[in-house]
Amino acid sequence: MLSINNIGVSFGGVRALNEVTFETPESGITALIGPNGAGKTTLFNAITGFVDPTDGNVSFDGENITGNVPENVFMHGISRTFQNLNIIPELTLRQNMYLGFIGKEKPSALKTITGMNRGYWKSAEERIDECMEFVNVTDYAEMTPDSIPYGVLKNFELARAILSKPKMLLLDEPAAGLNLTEKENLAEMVQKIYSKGVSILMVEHDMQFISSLAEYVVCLNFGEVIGKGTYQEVRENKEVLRAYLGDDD
């Protein structure tokens, strides 16, 4: 589904990614791992249009999306979450949810002002309710982020990301900052999303979390792929062990 072909990214004289190549399965959960500074988030940004690759290309569903702006990547059916919560603090969770699809749907402002868009907004509200219920954050819908537990906000990011019914969801360190119970709940959410036909690519450091979810794993180090395959294959790769875990014993 997603094909990364010899992607390179340079920032001035710094080579952040170098000839990164891999393909995600047509349907499945893929994990992107590696030590801090390996280039994982840079690759996410190159896929989603926040960074222009210096060379190589990105294809999604057989179409070249290299260098597309984030809005166009979103229109192709790729949605993402961010390493840091990307939630507007002054808005309630419900109000924040509207930002998950307005850029894709582009409802007519004139029809909204004249009351001709009532059916559209009713449908939008129903979709918002459905997604918030799906990730168990309905009870917090009218609250602002500053009064909501961090684990709930992480689930909320999933709700907003699936609002547009993406074909693929990119999760940037979804389990970061969560306790064991919250991680277990999150794993269930990710499985539920996948069961709805959404392919998933996630950056994650927690190997135990990955082992329960990922069918395919890619490891980066210093901007290059040093291992890829099943979780067990990558876990037993000596170069991955040295780079990611610090020892191959």
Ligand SMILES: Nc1ncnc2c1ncn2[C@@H]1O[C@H](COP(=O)(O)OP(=O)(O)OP(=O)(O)O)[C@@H](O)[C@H]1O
Contents of the next structure:
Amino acid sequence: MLSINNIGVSFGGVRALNEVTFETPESGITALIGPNGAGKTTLFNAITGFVDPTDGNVSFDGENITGNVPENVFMHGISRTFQNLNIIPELTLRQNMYLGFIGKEKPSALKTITGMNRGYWKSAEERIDECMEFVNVTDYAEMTPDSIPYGVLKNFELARAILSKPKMLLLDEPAAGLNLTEKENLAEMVQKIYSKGVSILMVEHDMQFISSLAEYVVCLNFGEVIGKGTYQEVRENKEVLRAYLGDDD
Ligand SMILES: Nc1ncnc2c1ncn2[C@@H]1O[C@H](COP(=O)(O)OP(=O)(O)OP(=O)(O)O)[C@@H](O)[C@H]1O
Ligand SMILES: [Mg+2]
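Following the display of the form predicted on its own, present the structure of the form predicted in complex with the named molecule.
Zooming out: every chain and molecule, the one shown earlier first.
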């Protein structure tokens, strides 16, 4: 369970997050919603060690992970995707996948050079194949990102994020830019990942996508939590409606 307690983040004079508090359910899919600039990505960055909160703390499964560097957060079992694709353009998808593997397992370079790590790399290859197959990107494995459709690259990010068998997955706008069929496929994949025991926290704008997946919803506006509860509760929350639709009732 992820517990966000009183988190604040400032960028110079901009207060991007203020007193943000909520807990994700013990196991489940949680959606983080809110208008553009509400602070959703900043919260992901504060959880995963990409920005330092000025106040508050984050704990995961009872352990305080506040201010940990990204690598340590990852070691705790939290993996993420990025709103803007984070794929090295010069490398093939398969090579990009290896980078995800190396970060978690820290294979010894010496053992690799001396051929003592063959078993390790064989199991790494199998896991990479398995994850790429799971999100249907195997056909593109040996290509570089510039010649691969956007929807495939979004799926690829999901494959890389589950490579390390995380306990929790943070997805920043996984459905953005996808067509209807791609969104349906993605929803199915997210559901499958969840059914393997991975908790999910996702930032999304697509309400239909959210309603089909999320049991719990948290809404941010101007860096503050303005509503949390079930999808239905948050949908009917007056402050949430005002944030999305403006002041005229
Ligand atoms: N590195 C940064 N430096 C300065 N300001 C930042 C930085 N990152 C975010 N901000 C500001 O913090 C606020 C929240 O931004 P954030 O990207 O977290 O919003 P968001 O809810 O993810 O929006 P979107 O839906 O557009 O992705 C915005 O005002 C943004 O300009
Ligand atoms: Mg964002």
